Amino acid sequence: MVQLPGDKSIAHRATLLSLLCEGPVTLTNIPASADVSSTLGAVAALGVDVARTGDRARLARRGDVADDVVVDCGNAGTLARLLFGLLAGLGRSATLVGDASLSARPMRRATAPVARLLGEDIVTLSSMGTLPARLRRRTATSLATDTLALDVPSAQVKSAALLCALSVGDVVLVEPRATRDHTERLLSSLGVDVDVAPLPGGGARVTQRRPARLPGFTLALPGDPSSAAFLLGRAAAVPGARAVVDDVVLSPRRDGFLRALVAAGVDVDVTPRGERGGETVGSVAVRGAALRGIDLPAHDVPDLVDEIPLLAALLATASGPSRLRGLRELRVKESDRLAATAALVRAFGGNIVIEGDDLVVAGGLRPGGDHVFVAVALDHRLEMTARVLGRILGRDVRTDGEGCEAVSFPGFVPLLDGVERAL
């Protein structure tokens, strides 16, 4: 049995709402990752006292959220994305910036439907239309508009919309593919009214009203799947091994791997414990299996895009071909994960190629061979990936990003070798 670090979008956007909250945030099993780290050091410069002690942290705010400061977001873009909506709602001028990883992913996906909320062009990007982000104090205390209709199926952009919208007012949004969940499940834990609808096609019609006020809160943060995946996905590529996760996240939005993996033979299985902060928890084992190839479907996506890369890795080892389809919000993660995953599993002997927004991997992968070089971009994600398949093929694996997985996922290498050794 493994126990894992805390999920870090519901630690991101718990952080977040102490911000907004009267009372005092009480957090435990925060994850020791930079990329949280960056978020309660982006709080506490906003006007909050944060007093942490390992893994808990008590969050309170002195009083009214700081006005014109600058924020450090680090690697963090949920950080980037979803701050920079609850300021707009307050009003706040500030000031984001990142490192050069953050500073090149685009911006305005989260900022242009904040602006068109609010009726107001009120942040300004580079030419790029990327960090550093300043917003400009506003004086508006209402909606411009209590409808809008999503562009891109992001869990960022929706998040940041209602964070927003917190402080001003009633909203509508629609989504053009039903995303993660966490801000609304969290939200209606705390007594936000909160409705999200399925729509045909797949999409999503969530309607929240403003609150009267959010209270303070306490939250032991479940363990995050995506950070799972990545153990379960070791035993799941050899026959008859079998690893566990406990007290993990088991949403339908974020079950979209253990989905993936039955499709490819794995024996998955999931059995829920309870709820907490909206969010159903349980543990999840898998027997691992000779995988085969696979179609996954783009509407699947949104609820693995976290582990596509790793999807695809293990795809690579399967008896038959796979397609994974619709993967273009990949091209705007910490990399152009489309094109570093085809890089990634190449290095590695496999047959992989591109085909407009979808990866066709033609399986048949097997163990042996030298060492081999990865250049994963500093990209947590891929870097964790290269890790896995070098121990399903028996390979010694060097990259160029030795240590990045610490962004979401400190102590990954000692927990996949406890995974190894349990094989």
Given for the second form:
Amino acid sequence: MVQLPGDKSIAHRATLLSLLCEGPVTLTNIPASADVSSTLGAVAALGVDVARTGDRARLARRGDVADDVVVDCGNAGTLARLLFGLLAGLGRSATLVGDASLSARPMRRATAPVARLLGEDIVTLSSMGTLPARLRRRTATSLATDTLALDVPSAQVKSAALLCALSVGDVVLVEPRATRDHTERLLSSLGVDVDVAPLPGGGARVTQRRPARLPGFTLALPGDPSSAAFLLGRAAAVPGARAVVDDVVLSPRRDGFLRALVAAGVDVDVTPRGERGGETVGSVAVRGAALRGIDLPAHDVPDLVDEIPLLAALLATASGPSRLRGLRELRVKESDRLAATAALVRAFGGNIVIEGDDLVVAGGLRPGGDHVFVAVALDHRLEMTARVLGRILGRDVRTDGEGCEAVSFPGFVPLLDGVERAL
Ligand code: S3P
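Compare with the form predicted on its own: the form predicted in complex with shikimate-3-phosphate (S3P):
What follows is the entire complex, opening with the chain shown before.
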């Protein structure tokens, strides 16, 4: 049974809420990931006392959130996008900067809905719509609209709007496709009136009432299913092999990878064991199989958006072809993950093509072969995908991104070694 680092998405949200909560926020099982360290650094810069020991931190706001601070978001897109909304709602000015990868990623997708909510555009981005960003104080005293249709299926964009509205007024957001709902679940667990209703065609309507106050809270962060996927995926491609992870988030908005494994013929056993921070938490056991090809519909993609490179790599070893549909969002991740995934599979000799926004994977890749070099563009999920596929095919892998998995999953290699030994 593998103990996982805490979920990165929930860690970002819980840490950022310390800027709004009246009492202290105490978190345990904080992942030692670079992204979450960026978020802890951001709230510290904005006026929260951060007392961190190991994987535990107590976050206590000293007073009002600071104005006119420069916040370094590092590599963390979730931090940058959620912070736009949260600071805009609070009416703070700030400057947001990031590393080279984050500074190439689109930010208008998050700032535009916030501008529509407030009825004024308070963010100046680079001419490319990227960081660095200058955020001015809002002058609006209420929301310009109480209903907003979002055009990008992105939990980061949705959460930016929710965190903005939290300090200003009641809001209804309509998503084209339901995306991860950790913000809604965490807020709901703190007593905020927030409701998610499914819409025909796979969308969702989120209704949130502005709370009078937000209490402090204590949360043991549940394990990250997107990290777990790399360990479970290693066993999934070996007939009869077993891997188990415990205390992991079991949200239906995060279990798309497990559903895809089942479609590919893998035996997946999920056991809910409790609830924390509004999330169902439990264990997942996988028994590997000779994989068969799958057809992944576009509306499933948000539920496994970070696991697509790994899934494509696994399916390259399947007995038949696969099509993964509607992957447009992968082009704007830490790298262009559509192109990078295709390049990765090809580096191993696999046959994969990009057709529009789809990946078509031929399958049939078999163990054996010489060492292989993979260019991962410093993308942590590509780096881990290359390692897992190398193990499955028994090939020695070199990359140009060794160690960059620490962005989301420090300690990944020893845990993968543990799964390997137990196969
Ligand atoms: C995240 C949402 C996803 C995901 C990212 C984390 C979040 O991005 O890729 O790693 O915490 O909200 P999008 O919602 O923009 O697709």
